[in-house]
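Here you get one chain, nothing else, as structure tokens; it is the form predicted on its own.
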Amino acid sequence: MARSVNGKEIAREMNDKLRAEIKQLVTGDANSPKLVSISAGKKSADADLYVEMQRKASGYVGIEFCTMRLPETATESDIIEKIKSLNEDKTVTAIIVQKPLPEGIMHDAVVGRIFPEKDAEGIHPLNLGRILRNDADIVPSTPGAVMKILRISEVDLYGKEVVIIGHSAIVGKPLSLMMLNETATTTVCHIGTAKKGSLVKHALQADVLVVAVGKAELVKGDWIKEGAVVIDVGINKMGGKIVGDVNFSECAEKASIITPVPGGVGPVTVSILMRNVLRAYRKQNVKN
């Protein structure tokens, strides 16, 4: 049976750390890390309580939460027009641009506006491309918490069999370069995998199984090698419960270890957006 991993002990431990990093870093009449969450339109019961976990943990560690929302008239200009100012203010220490956005709007056009020292998603172009010559400070705050996760569970990924399903911008492809930063064997299954009928084979050879598809309980007991690792970052509703992207109950049986959802990767992803907030406040207030 698979050892469960707690997220949410994994992310108090962070944010204890960071509290005390940040009280250290603050004195005086120094400004505190300031960080600014930009939204647009409705949103979701799901996407305003990730907002408030911003918050809650932008409070504990004592970074400064601001929110401007904004219609759902709004343009892209009108929020590009936002980001501009914000850039601008030296009060402000980072910009996180939530999701979804009205439509019409492009996230990645108005986040690559942001500049990439206050990109406290890690997602700006120039961040992203940090990664692959591994030098990466600010990170994605997903990819960053599976690392981490890896990390903390002493998970040895030299020379290991990664396969990631699911190859998107944020998650999917800049998790790929950290693996290999790692010198893992690393495998990308996408869409094109699903339709050759090749998914299951390549699943089964994994020694580390990542999943971030956003489909509930893809991932079947049979898909698992025995003693494999298994991080799912799916988070999904099915018959009125938050499940991820692997049957738990199914995988657990073979896994060594395994992340639930919740409780898992998603706290920890809240974290390592705080952990990027501090990093942006060192490298604009802190000289060599």
Second form
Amino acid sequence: MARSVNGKEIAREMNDKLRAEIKQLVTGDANSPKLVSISAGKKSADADLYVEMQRKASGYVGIEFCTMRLPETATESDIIEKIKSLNEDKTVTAIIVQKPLPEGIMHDAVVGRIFPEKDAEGIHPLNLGRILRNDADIVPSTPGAVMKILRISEVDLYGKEVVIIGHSAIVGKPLSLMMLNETATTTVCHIGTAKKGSLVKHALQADVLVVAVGKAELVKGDWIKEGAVVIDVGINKMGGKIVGDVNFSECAEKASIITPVPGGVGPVTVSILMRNVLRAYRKQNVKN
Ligand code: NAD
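Please give the corresponding structure for the form predicted together with nicotinamide-adenine-dinucleotide, as opposed to the form predicted on its own shown earlier.
Okay, now the whole complex, with that chain kicking things off.
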């Protein structure tokens, strides 16, 4: 039976460490780190919950958290204008643009206008590109959380067969590069793999299987190699409950380590976001 990762506990420890670092760093009349969240359009309960988690974590670690909400009628250039002024505002450390945005506004396009050193989520093209050269310090928050969980769980990735299901630009693709940087043998699967019928064949090879698809309980127990590490990134609603992309009870029978949903990758993702804000603050305020 697998050991279930306690993401809340990992997040708590990270947040305690961040809180101590921020307390030490912000002395005298220096400004605290400040994270500005931009939302636009209709309210979404899920997005609001995520923003509340960010607010709570920020308050705990000592980051000032401010929200800006633009109306449904906001255009891409309205959001870009806001970003431009926040880029220039010396009291603003980092910016996050929440999803979903009103129809027709590309999240990538607006995030690309944030100064890379103020990119809270680590998804500006420059920060993503730095992963290629293994010198990223502001990292995409969810892949960063997966790497943190593996490190804390003492999973040595060197030479391991890692299979990632999902190839989005914010999760699967950057994570595959971060795994390569740890000298893992990395395979990325996606909808094309599923359509070709070879998803299970690949999953069964995995020493470490990461699933980031957005399909409730897609991965079944008979997809898992005995003793594999299973990391479930998915967040789905099923029968009024939040579930992952992995059938937890079936897969836990085979795996050695598994992350639950909720309470696995999610809380750690918020802590990586906080860590990014601190790293951004250091870049902007601490001269070498
Ligand atoms: P996305 O929609 O951008 O990408 C989905 C990926 O899954 C694509 O690569 C697609 O090709 C692949 N895919 C779709 N159907 C498939 C199938 N049947 N078989 C195999 N592959 C398939 O999604 P995303 O933004 O990367 O998010 C994925 C999931 O992770 C979602 O449930 C999202 O809510 C969750 N998520 C969680 C966190 C967190 O912090 N825990 C953060 C981001 C995303």
